[in-house]
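Quick heads-up: it's one chain on its own, the form predicted on its own, in structure tokens.
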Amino acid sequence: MLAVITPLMRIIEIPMLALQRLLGINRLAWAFLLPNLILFGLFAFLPVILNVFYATSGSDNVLLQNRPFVGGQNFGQLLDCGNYIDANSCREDKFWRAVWNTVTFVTLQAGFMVGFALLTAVILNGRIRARGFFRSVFFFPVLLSPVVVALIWKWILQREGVLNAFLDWTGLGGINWLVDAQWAFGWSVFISVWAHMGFYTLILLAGLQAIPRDVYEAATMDGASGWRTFRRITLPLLAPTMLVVLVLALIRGVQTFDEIYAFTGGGPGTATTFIIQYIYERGFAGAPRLFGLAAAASLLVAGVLVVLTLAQLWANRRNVDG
């Protein structure tokens, strides 16, 4: 094998040598970065320099060059509220909805999903019969389609699903969880936090492995509690990791279309309906196609999802400054 593969990285040698000797050491690493670069530019960038002319121009045409500049005019739109805690005083009442909605959701989800993640993560790191299973069991959501994970619940939570059929069988009677706008909302929280809870356990357990067991053993032998020591112990070593699952949730919720748009549609009415499902429907699903409307409300989330990623670096570098 060796013969074989030695005569083939030298012919390889010979243009490199020659690449290296054209540009220099200090720029031959731009050589290898270009294909890349390429194709980070023409699939991340384009579309974004794209998306804001489709935000600053107006009408329904897909082409750029039928499509009159409107400046600021679809922002304004998105903004003119009267009173922007009340979505029905905006001009664009549904999307105000939309973003409370979110509001909401990311803020349940979020919060539910690092606690009961790092409650989790701290029971699966600890000394407990069949910990590989266990860590397979919290694991095998993420690995599901979100649309599987969605249809699967909306199977067990419809008028006639598994749920309801255990009810009536114990004879507390069937619940419409998908037609009651409350419960309807609070099981998009709960699928949510089910389906992803998984990945995020796995950073903080991660993390809880990092932890020097040596600190643990001074603690103990301190005859520090159990309570004191994640308290003084685990919390803070563990913040740093604490901070960037908060982050991914924070982002991941906002993010959140396909699994709620799947398993609700957005309803009863617009109680599930979330910031993307806004951007999916004016741009692609509505008639007219408001292609316009929904890049500017695309670049609005594009910004907040900056500041949330922007909000995690500082965060880390004050971290580490001490």
Given for the second form:
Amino acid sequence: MLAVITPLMRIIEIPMLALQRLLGINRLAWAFLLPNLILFGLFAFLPVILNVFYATSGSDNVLLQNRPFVGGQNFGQLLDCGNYIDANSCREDKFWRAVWNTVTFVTLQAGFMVGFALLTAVILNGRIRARGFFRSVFFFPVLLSPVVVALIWKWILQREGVLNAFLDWTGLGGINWLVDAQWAFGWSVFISVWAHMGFYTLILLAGLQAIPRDVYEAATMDGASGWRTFRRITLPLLAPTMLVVLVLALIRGVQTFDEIYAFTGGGPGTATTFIIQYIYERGFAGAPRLFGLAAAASLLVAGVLVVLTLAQLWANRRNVDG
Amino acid sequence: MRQTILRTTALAAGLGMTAGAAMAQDIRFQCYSDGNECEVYDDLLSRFEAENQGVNITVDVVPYQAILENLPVQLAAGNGPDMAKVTDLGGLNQYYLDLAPYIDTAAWDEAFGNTLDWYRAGDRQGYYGLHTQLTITGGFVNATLFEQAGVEMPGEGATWDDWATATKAVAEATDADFPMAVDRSGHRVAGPAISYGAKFLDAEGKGTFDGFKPFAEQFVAWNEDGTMARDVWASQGGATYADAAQEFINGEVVLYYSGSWQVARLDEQVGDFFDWKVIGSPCGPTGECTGMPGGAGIVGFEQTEHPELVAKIIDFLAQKDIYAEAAARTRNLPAHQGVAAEGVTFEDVTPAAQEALSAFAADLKNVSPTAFAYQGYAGNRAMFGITVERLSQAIVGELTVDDAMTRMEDDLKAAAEGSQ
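We have the form predicted on its own; now please give the form predicted together with its partner chain.
The complete assembly is shown below, putting the previous chain first.
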């Protein structure tokens, strides 16, 4: 084996030495990074730059050379509001409805997600029967396609769905879940939590298992109650992991689109229309296709996601630094 | 010697293949089906291929959503097919191949005079589209429910109000869930809206929602009081299409307002479950009793490398005998006036479906010129979307009807500015 590798290395060594002489040893690192940087630039930076071009140009033409430069007009249209709280006072009311729906959704979804994931992780971390089975059960929805999740729940919740059939059978009478704005929104939050909780439970479970056993043993010897142990030991030691989970859930919440779009289509009215759906409809589904407006909205969302990602990096670092 | 023969044979075969490849003309036809259209065109076009050696037509069957969303982007990027079956007739005009230099325009004027304008826009007034699938919106009623309720069915010239009263009585008597239902589509409500006074186009031929309010008020009120199936419009967001065909098939709706393309589905799925019939479009307060015409057509694109061949293929499908066969096999109303005048015996349909299709064909005479003009307006797709979005918001209570009307006008202005 060595007999094959050594001559090969010698062949590679010749251009590498030449390159090292040309660039110097410190700058050689860039040469190693270059292939990755080219790929990353092509698939990450180039779309961002193109997005900026689209956001600052008008018309429904897709080709950049046919799009007139309009500066900040698209951003102006999105941000033109009498009162940002009242979407009806905004020129682009659908954008602001989507923004406030997203804010409410993300707050509720991330809150419930962390809460339920923590509860589940604590239960699954305990000595319960068929622990492995239950861990799989809670993780299973994560493996489902978002569209499948949406279709399953639509089948359950539609007017003549499984849930209403059951309610009718019990004599309680069905509810038109998907036609009522508040119910539709509530179910959207529930489904999102149900579908993704397994992933966050897994992270928290790993966090729980990383807490040293001897701390709990000491607490038991001191006669601390279960609740006190949870409040004074588990929660503080798990806090960095929970912060990571919270930030990840917030990022995921802002990006929500596929499963809710397939579930309610954003309705009733605009009750479950979130920001990514607004961007999709403006840029691709509606007529005319307002790529500029969609690109401007997506840059604003990107700004929010950058802030959340920085928060996640900070939380991760805090976690590592202990 | 043997080697020489082999070499010569291989060389000849190679040259032959190269020459064949150079002569072959490949045409890609992007097609979507409401029923069996693409299958029938594929079959008809294989006859064209047999008559024209070296021509290879590939029918790419795609979902309807791809025609609406992907095709315009492909065309804008210059990567479109050679020809396609489209429904945004005037909206894609800028990409159409003008067939005029290659076809007998007088014959086309005579056969397709009613629909040629739908494919034209602005100063592009050529010959672009072969309207293969003429549709008209109209109502279907569950005759069995009327019979069970002992309510007399309103006759010819009945208004929307008459039908609302009658269907409510039927629903009450038979426990049907909904007296009426209309597809969630801007195209579907356009006919009734015109009957209530909507203009849709101003004196300069530009889009407007002038006169739409009376219908909007009535439609929202019907959704609020349960006359109209609220589920259809309220359970979706954006401009997403939703129909109420399944509810009608299940016997839950007394009057279902949709269009002629539903006949095959109802014929197949309702079966002996109940009797249904086509009633055309009820009348509005203006005295108009109009539905909306529409449908799909085949167009060629300017970016094709074989414009003459594409025109020849489309002209082949426009020939009276071929067109009549396609109409009969696909069970679509013919836009070809010669074929329509002679009548079509549709294949594999029951007498009920034949009667329904004939009723729709007969209702074409009631279609208002406003409806024809609106169907031919290049910006109608934007207006259909705006109608659905804002009307839905009014139905679920996010906007008042007045606010919805103001927003519709604003959206229309923004759409016009955005597409400049």
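Residue numbers count along the first chain shown, from 1. The structure presented is a predicted model; accordingly, all values stated were derived computationally and were not measured.
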In terms of the two rigid parts that describe the motion between the two forms, is E160 grouped with P68?
-> yes
